[in-house]
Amino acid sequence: MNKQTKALHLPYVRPDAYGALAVPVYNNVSYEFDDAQTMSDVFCNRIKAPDYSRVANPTVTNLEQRVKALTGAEHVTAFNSGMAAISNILMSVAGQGKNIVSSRHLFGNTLSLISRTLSRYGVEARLCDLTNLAEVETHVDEKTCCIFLEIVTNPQLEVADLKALAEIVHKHGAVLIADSTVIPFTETNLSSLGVDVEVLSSTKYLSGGGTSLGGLVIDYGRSPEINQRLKQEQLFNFGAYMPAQSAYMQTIGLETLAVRYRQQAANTQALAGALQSVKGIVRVDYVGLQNHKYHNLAQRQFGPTAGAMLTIDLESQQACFNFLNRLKIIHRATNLFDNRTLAIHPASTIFGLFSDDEKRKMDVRPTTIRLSVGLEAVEDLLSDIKQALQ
């Protein structure tokens, strides 16, 4: 089946008693069993099937199977929020003594995560450019557990060659880590490429109306003590497992993601080159501009979208605050891909806990206006823009 007719098909585990073809919300925490040797077969994993809410849920379990369906992933982990997602998949692979390589070009709290909160754990992390691959190498040794990255950097909008990093990283018998939000899952193929996990805020795309908050971490089976970490220490422990009201409202989501992303992916691509002939806007960025430094590689990787976010640079951090205040359609909050346009100033928001230094050497400049952009009218968006602009 095509990827859209399986989001909208895939069978329940077990069949609803009432033949629903919503899947229905199980808000309960425990199961009752046949008898006890069924129950220690469940909770010892001999028989698949739900023992308590906080590891396992019905509900849960669907959304799960249906992004295991559309990905040919060998498992998949739903979390309650994009960040869970990503500090689980990194506990399962890291450890004292060990490493990861990644870059300064990621979003802040995954930043902070690496950098400082594992750090105090005794992992070591290595930030390098990961678009030099000579200068990867030098990075990447036999304590390393991971190269981790965003495919598209939020909001520094920088590309990397996948295969190569992967190349690199399976040398020394480590992983490489993938955090796919910006392009979401149905338009990709990044285990091909190399990618052993793609983890990703399912609060964003699957959302799609800003309703609940997840995350997602999709393992293509490549290192099986990854999974077992998981499911059986990792889910266990920090009890970071997605709530059913959100697996429901995101399966919900997942429908019509497909449909979504690429009207979404469309009006960004025509907004952003409307855009670089607007009067007061110094500088414009996305990745699907043809003169786009990132460009052609994006392409080669992700296909023909580029998904849903792009930055505009004006003339000052006044002025990009003046610009905020003025927007009358465009909303000024955080989050990325609801259906709406939303549009934040990184610099003083999602990193202004950062000194003025690190954030230069993120490249998070104070003239950046970040924008998500939705399904409203393309032309409705730019004039929002241009009249914020006067």
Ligand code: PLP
Contents of the next structure:
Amino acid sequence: MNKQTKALHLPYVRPDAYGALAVPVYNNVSYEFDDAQTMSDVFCNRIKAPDYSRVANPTVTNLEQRVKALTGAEHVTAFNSGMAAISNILMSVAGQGKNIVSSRHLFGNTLSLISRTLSRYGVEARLCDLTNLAEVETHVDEKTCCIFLEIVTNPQLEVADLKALAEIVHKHGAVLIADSTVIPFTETNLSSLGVDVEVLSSTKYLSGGGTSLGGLVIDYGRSPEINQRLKQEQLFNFGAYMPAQSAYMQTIGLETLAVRYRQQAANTQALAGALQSVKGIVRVDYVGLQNHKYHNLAQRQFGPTAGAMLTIDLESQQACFNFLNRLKIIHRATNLFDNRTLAIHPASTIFGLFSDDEKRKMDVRPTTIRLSVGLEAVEDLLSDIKQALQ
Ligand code: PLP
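Could you present the same protein in the form predicted together with this ligand, rather than the form predicted alone shown above?
Let us now look at the entire complex, which starts with that chain.
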């Protein structure tokens, strides 16, 4: 089956008693067992069945199974946000005395998780330039548990060579973990590039209309211990599993994901091209533009589409604020890949609590606006941007 057909037609894990066509929402906590032995068998993993919705729920399992079929992964685990998925996967590979090799070019909360939170538990953050392989080599050693990166960084739009990084990290018996939030798994085959575990915020493309938070860990099964720890230990102990209602909305989102994404990526491509000649914009960055530094590498690794996130730079922070205040169609809001177009000034919001020096090191500029491009007509977006620049 083609991926789009799979996204629509894979059966429920447990068929509904009434044959409902959309996946039923099991909003329950507990499950009753026929007898004590079955109950024991389920609790001790001798029989596969849900026992308690903090760790297993048929609606959530259904979403996990669909993503598993679409990606060919060995295990998929759904969490209640992208950050829950990222923190859980990092905690399942890291431990006291280990180090995580990553970059300063990361989503703000992920950077804070690696450089602040996990370091309090004895996990060293080794931040380096992941596009400089010689520098990466000097940071990876026998204590490295993973290289962690975003496939297209938010908001710097940096792309690293995944195959080369996988080779380096695998030599040391560690894993490559990639945040693939910016280009969905329906378009890519990250496993073939050496990625061991994919992690993403399903709040974004999957949820589509900004309906629900969620995160997915997509594990290609090369290090069996990871899934064991994630499913048998962390789901129980941290309690960050996806709620059934969110899984329902994201399953509906998954069914139209590829179609929506391709339209959003096409809109972004058209808008980025047009913005290059708009007066008042001093710089346009989009990986889909042929003149972008990482265009060729991104196409080689991720295929023809380049996501639905672009950035523009204006003359000053004040010019960015004026621009945001004058927008009429585009919303001033944080999130990515909503059906609507959203605009944000990352330096004063997502990265607002980092110092100026830290922001400089992260290449988060005071002059940058991030646009997450939605499904509106491109002409309308362009005219909104032009009027807001005047
Ligand atoms: N990863 C990336 C690249 C993101 O942009 C975000 C949020 O914007 C996250 C992770 C966190 O996702 P969530 O908001 O679902 O926790």
